[in-house]
Structure formats: C-alpha cells, structure tokens
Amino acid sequence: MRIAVVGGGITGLAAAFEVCDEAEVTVYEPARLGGKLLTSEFAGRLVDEGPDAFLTRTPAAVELATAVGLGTDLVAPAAGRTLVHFAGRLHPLPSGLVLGAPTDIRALATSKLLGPLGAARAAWDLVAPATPVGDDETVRDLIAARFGPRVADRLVEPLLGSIHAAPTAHLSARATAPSLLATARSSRSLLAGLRKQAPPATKSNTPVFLAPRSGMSSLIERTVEQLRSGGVSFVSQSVRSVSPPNSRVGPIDVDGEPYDGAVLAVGAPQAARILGKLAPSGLSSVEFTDVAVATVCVSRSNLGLPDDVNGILVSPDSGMLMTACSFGSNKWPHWSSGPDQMVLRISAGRSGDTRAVNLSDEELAETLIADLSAALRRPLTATQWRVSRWPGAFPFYRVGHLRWVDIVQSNLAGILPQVALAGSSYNGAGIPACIASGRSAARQVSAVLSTTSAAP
C-alpha cells in the first residue's frame, strides 16, 4: 500500500506517523518541514517564532510528543496571569473564565474591567430565562445574549478574537467554542452550566499548556527522525495535481506517480488547485488571516510588571496594531538571556487589518514596540529584535463552517474516496487539532484502501 502525504507541516507529519507502519509513505513538501512550528536562536536562546505551546485538553499533541521521545522534555508555563488592555488601561483578567466566559461572579464584581453594571448584567444570566440557541451562531451573539455586551467585548473578544485573529461577531461558536455552545444549549444558565463542568483547581494537576523545553521545532525534528527510520520518504517538491484512477481499484496519479491513496495536508485553496475539477464546491473559498510576530529583547526593569504576568491581550477598540504581547521570559524562564533581559513576543494581525503587511520589518517592529510602550505607559527600547511573518496563518471560521466541512468531505469521499483532506482549514487551527486531523485523515485513507483490497 502506497500513500502520498502532500504537505510537510505538523498535520502532514502526523498523517505519515499514523500509517508509516502499515504503508509505504512519501511526504511531499517543497519548503522547510514543520510549517509554522519553528524555533531559532534569539538573544542567545532558542525562541519559537510561531506557536510556543499547545493545549492539553485534547491529547493529540501530548501523545505525539511522548511517542517521539519528548515526554520528559515537556514543561508548563511558569507565569499564569494575563492582562487586558482596554480603554487605555491594563486590567487583570478575572479568574474563573472559560474562553472568556465567566464562572465566578465574585471575580467579575471586583474587576474594574467590567464595572458594576457589566458584572450585574453578567450575573443576570443566573436567573434569566433560557435563550434559544441554534445549531451554530456567532460567538459574540452567544455570549452577549447571556452575559451582556461588556463580557462579550471586554473578555471574550480580546481572548478568543486574539486566538483566531478574527472578530467574534463573525466567528462560528460551533467551530471555535464548541463547549460554550453545547453548554448554552443544555443549560438554562450558561454560567451555572460552565461552573458544573469546571474541575476544581485543587484537584486538577494537568497544566492547560505544555511545550518542549527545546522548542517546538524539536517536535518536528523528532517526528521526522522517527519517520525516516521507519522508511518514510521525503520529496522536496510541490504537488501540482492528483488524478483519479483509470479503474475502480486502480492507483491514483500524484504528479505522474502511482499511489493507492493520498492525504492532502495543505490549506483548502491549495487542495482545490491540486484536485482541479474534482475539488468539491467552495473548497477554494476559505478565508485566511496574515499574522506577524516581533520578538524583542528589552530591559526587564523597564517593564514594571510582576514576574507572574505572562502577557497582554489587546481589545480591538484600542486601534493598536498590537493584538497581544507574550512575556516570553516570564512564561518560559529558559528563554531569559540575562538577569535584566526580557524576551517578548508582540503579535499583529486581525482579519481585515492589512497594516502589518504594508510595513517593512523594521517599521513593524518599531510600531509594535511603540504600542507596547503606550500600553505599559513607559518607553521601551529593544536591544535586539526580529520579525516573523506568517501569511495565511489563521483560517476564518464563519458561522456554518463545520456544516460546510461535512459537505466538502462527503462530496470528496463520493468522488475520490482514496483521498482525504487534513489541516487547519477544516476542524481546528491549534497544534492538537492539526495533529488529530492528520492522523484521522490517514486512518480514513487506510480504511478505504483496506476495504477496497478486501473486496472480491
């Protein structure tokens, strides 16, 4: 059984990992393996340029890291307090939030971020009549209906909107906050429903985030090492087309090479180009947002913030180019390059905002440092900086996205069952979601081929 994996990011590598013991696998990737997972030297330390951690609530990333020998290298962030920049001031995020939705009314009541009226409106969720909730709706509509606009705009928007680089007024709740949507549909009070599901902090010893101490690139390197030792081949070229077999059980054609099946672990528009006339309707229409990260080194004493602060989220109302700032040396002490040096990662990029694209690297770094200086109300000077740009980093999951995914995958299965789609365009943009997507797609292709070969 020969399987082609098109795309050598974490999704494609996970797909290859899933079936390398049972198939002859070839991975096609014209660029660097690993995609957005990249660790490089900065200020004398290895610092991630893309994602610097993965969520643990879904196990796919932890499982892969453990399988490739990184289990003992995984560390949790050392700092856990996040601030929100709103109306020109920094406010601590209240405790007890689930994707920005509150579970602790007392924490809201003492937060200056919402004010008394905002906290009172959020508390009304506990006694308010049930709100009709459909199969899918926007995150903002879901939250504002139960907790009011202040929770939606001052808590959920900076948090979830920043994660997806898109406004929550257009984000699909089913695709980006399924737990909130499911709870809203099953509980009269969203707050009470979330509170029942949240495990007591004293009983949960599992960190929310983990990362390899040696950087996210080590996950790629270890996975590639295992794949090569397992006989997986890597071809440094783009795939132009995938063509159907000449007969019901014949091989498919991948740029002139015969394969029994293939996983297209690339963005939906690229998959549409590869499939050509066979591409399901709408596959090329998925929207993406460009983002950039300026990594800077500044004097720790100039920041004036405690060591337990891991970062700042920025409300879109601020008008800043900066969408968030991660205090890297607080989160990951092994990133510190000296007793008074702090490594920061300042992010830019929201759907519809093209300012970062139109700035040079130097202009972008200067603008983001100026934004952070304004948020902290103190001038900062970077001793070192670098800019990492990630075009098309985040897919925009609009309402109805997952229904569309089901239709696309069903249509492709009816036309070309030996080929499966995987990656962030479909069922999740985080590292665990991409790994799970790749492995699931590989299992799907393997199952189809096994069924076909067993047929008389």
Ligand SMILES: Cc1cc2nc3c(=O)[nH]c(=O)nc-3n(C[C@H](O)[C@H](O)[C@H](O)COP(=O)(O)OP(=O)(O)OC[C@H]3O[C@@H](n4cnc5c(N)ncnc54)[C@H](O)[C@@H]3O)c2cc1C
Contents of the next structure:
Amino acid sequence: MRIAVVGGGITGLAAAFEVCDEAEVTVYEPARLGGKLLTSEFAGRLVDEGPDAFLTRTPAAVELATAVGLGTDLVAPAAGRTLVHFAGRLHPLPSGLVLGAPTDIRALATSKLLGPLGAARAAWDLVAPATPVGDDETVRDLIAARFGPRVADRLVEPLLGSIHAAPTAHLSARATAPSLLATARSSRSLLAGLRKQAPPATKSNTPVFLAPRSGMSSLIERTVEQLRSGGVSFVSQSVRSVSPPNSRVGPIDVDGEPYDGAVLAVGAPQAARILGKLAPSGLSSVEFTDVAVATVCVSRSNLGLPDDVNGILVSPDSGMLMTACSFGSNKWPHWSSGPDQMVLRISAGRSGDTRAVNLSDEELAETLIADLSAALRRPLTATQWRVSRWPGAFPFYRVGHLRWVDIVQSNLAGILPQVALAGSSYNGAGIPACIASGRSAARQVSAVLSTTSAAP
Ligand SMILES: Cc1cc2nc3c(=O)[nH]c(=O)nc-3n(C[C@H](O)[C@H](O)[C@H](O)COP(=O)(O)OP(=O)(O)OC[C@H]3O[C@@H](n4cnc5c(N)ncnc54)[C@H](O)[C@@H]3O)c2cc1C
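So that was the form predicted alone. Now I'd like the form predicted in complex with the ligand, please.
Below is the entire complex, every chain and molecule, led by the chain shown above.
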C-alpha cells in the first residue's frame, strides 16, 4: 500500500507517523519540514518563531512528543498573570475564566476591567431564564446573551479574538468554543454549568500547556528522524495535482507518480488547487488571516513589570497593531540568557487588518515596540529584534464552519475515497487538533485501502 502525504507541516508528519508501519509512505514538502513549527536562535537562546506551546486537553501532541522520545523534555510554562489592555489601561484578567467566560463571580466583582455594572450583569446569568441556543452561533452572541456585552467585549474578545486573529462577532462557537456552546445548551445558567465542570487537566494536575524545552522544532526533528528510520521518503516538491484512477480501485496519480491513497495536509485552498475539478464545491472558501510576530529583547528594568506577568492581551478597541504580547522570559525562564534580559514576543494581525503586511520588518518592529511602550506607559528600547511573518496563518472559522467541514469531507469521500483532507482548515488550528486530524485522515485512507484490497 503506497500513500502520499502532501505537506510536511505537523499535520502531514503526524499522518505519516500514523501509517508508516503498515504502508510505504512518501511526504511531499517543497520548503522546510515543520511548516509553522520553527525554533531558531535569538539573543543566544532557542526561541520559537511560531507556536511556543500546545494544549494538553487534546492529548495528541503529548502522545506524539512521547512517542518520538521527547516526553521527558516537555516543560510547562511558569504560572503567571495575564493583563488586558482595554480603554487605554492595563487590567489583570480575573481568575476563573473558561475561554474568557466567568465561573467565579467574586473575582469579577473586584475586577476593574468589568466594573460593578459588568459584574452585576454577568451575575444575572445565575438567575436569568434560559436563553435559546442554536446548533451554532457567534461566540459574541452566545456570551453577550448570558453575561452581557462587557464580558463579551472585555474578556472573551481579547482572549478568543486574539487566539483566532478574528472578531468573536463572526467566530463560530461550535468550532472555537465547543465546551461553552455545549454547556449553554445543556445548562440554564452558563456560569453554573461551567463551574460544575472543572477541566480534567486541572483535576489531574496535568499542566494545561506543555512544550519541548528545546523548542517546537525538536518535535519536528525527532518525528522526521523516526519517520526516516521507519522507511518514509521525503520529496522536496510542491504537488500540483492529484488525479483519479482510471477505474474506481486503481492507483491515483500524484504529479505523475502512482499511489494507492493520499492525505492532503495543506490548507483548504491549496487542496482545492491540487484537486482541480475534483475539489468539493466550496473547498477554497475558507478565509485566512496573516499574522506576524516581533521577537524583541529588552532589559527587565526598562520594562518595569513584575516577574509574574506572562502576557498582555489587547482589546481591538485600542486601535493598536499589537494584538498580544507574551513575556517569553517570564513564561519560559530558559529563554533568558541573563537576569536582566527579557525576551518578548509581540503579535500583530487580525482578520481585516492589513496594516502589518504593508510595513517593512523594521517599521513593523518599531510600531509593535511603540504599541507596547504605550500600553506600559514607558518608552522601551530594544537591544535586539526580529520579525517572523506567517502569511495565511489562521483559518477564520465562521458560523457553520463544522457543517461545511462535514459536507466537503463527505463529498470528497464520494468522489475520491482514497484521498483525505487534514490540517488547520478543518477541525481546529491548534497543534493537538492538527496532529489528531493528520492521524485520523491517514487512518481513514488506510481503512479505505484495506477494504478495497480485501474486496473480491
Ligand atoms: C504565530 C503563530 C503562533 C501559533 N501559536 C500556536 C500555539 O501556541 N499553540 C498551538 O497549538 N498552535 C499555534 N499556532 C497554530 C499552529 O501552529 C498551526 O495551526 C499548525 O502548525 C498548522 O500545521 P499544518 O501542518 O496543518 O500546516 P502548516 O504548518 O502550514 O504546514 C503545511 C505545509 O504544507 C506545505 N505545502 C503547501 N502546499 C503544498 C503543496 N502543493 N505540495 C506540498 N506541500 C505543500 C507547506 O509548505 C507547509 O510546510 C500558531 C500559529 C502561528 C502562525
């Protein structure tokens, strides 16, 4: 059984890993293996340019890291506070939030970010009659209906909106906050429903996030090492087309090479181009947002922040280019090469905001440092900086996204059952979701091929 995996990001590598024991696997990747997972040297340390941690709640990333021998290298970020920049000031994020939704009324009552009116409106959820909740709706509608506009705009928007680089007024609750949607559907009070379900990770003392101490690239390097020793081949080529067999069970054609099946571990628009006329209708319709990260080194004394602050989230009402800032050396102490050194990662890029694209790297770094200086109300001087650009990085999951996923996947299964789609365009953009999607696509292809080869 010969399987082609198109795309050598974490999704494609996970797909190859899943079936390399039972199939002859070839991974096609025209660029560096790893896609958005990239660690490189900065200020004398290895610092991630893209993702720097993965969630443990979906176990796929921890499982892969453990399977490739990185289990003991996984570290949790240091515990720390997050601040929100709203209406020109920095406020601590209240404790007890689930994706920005409150579970602790006392923490809200003392929060200057919400104010007494906002806290009182949120508490009304405990006694208010149930609100009708559909199969899917926008995150903002769901939250505002239960907790009022202040929780929606001051807690959930900065948190979920910056994670997805898109406004919660258009984000699908089913795709980006399924636990909130499910609880809102099953419980009259969303707050009471969320409070009942302490996340399993907290119960078992497993950290919510983990990362390889040596950076995300080590997950790629170790996985590739194991794939190569398991006989997987790597071809440095951008695949242009996957075409069907002449008969229903014959080999498919991947740029002229015959394979029994394929996993397309690329973005949905790229998969649509590769499939050409065979692409399920609407496959190229997912929108993507460009993001950029400026990694900056400043002295701690210049920053003037307590050591327990891990990050700042920026409300879109600020008009800033900065969407978030992660205080890397607080979060990951191994990122500092000296006691007074602070490595920061300042992010830019929201759906519809193209300002970053039109700035040179130097202008972008200067603007982001100026935004952070304004948020902290003190001028910052960077001793070093670099800019990492990630065009088309984040898929925009609008309301109805998961219904769309079901439709395109089942349409493709009807046309080319030996080809499956995987990656961040579909069931989640986080690393664990991408790994799970690569594994499941590979398994699906392998199952189809086993059935057709067993057929008389
Ligand atoms: C700045 C940033 C921060 C992030 N932070 C986090 C985080 O902290 N935690 C988290 O869990 N997630 C995070 N993410 C999201 C996560 O990194 C991505 O969603 C995930 O890595 C996507 O993996 P992928 O393999 O599906 O896609 P990609 O990494 O994009 O890989 C796809 C690969 O396909 C290749 N390709 C494209 N076309 C073709 C073709 N025609 N033929 C062959 N190959 C092709 C590309 O070259 C690329 O290497 C972050 C992303 C970014 C950009």
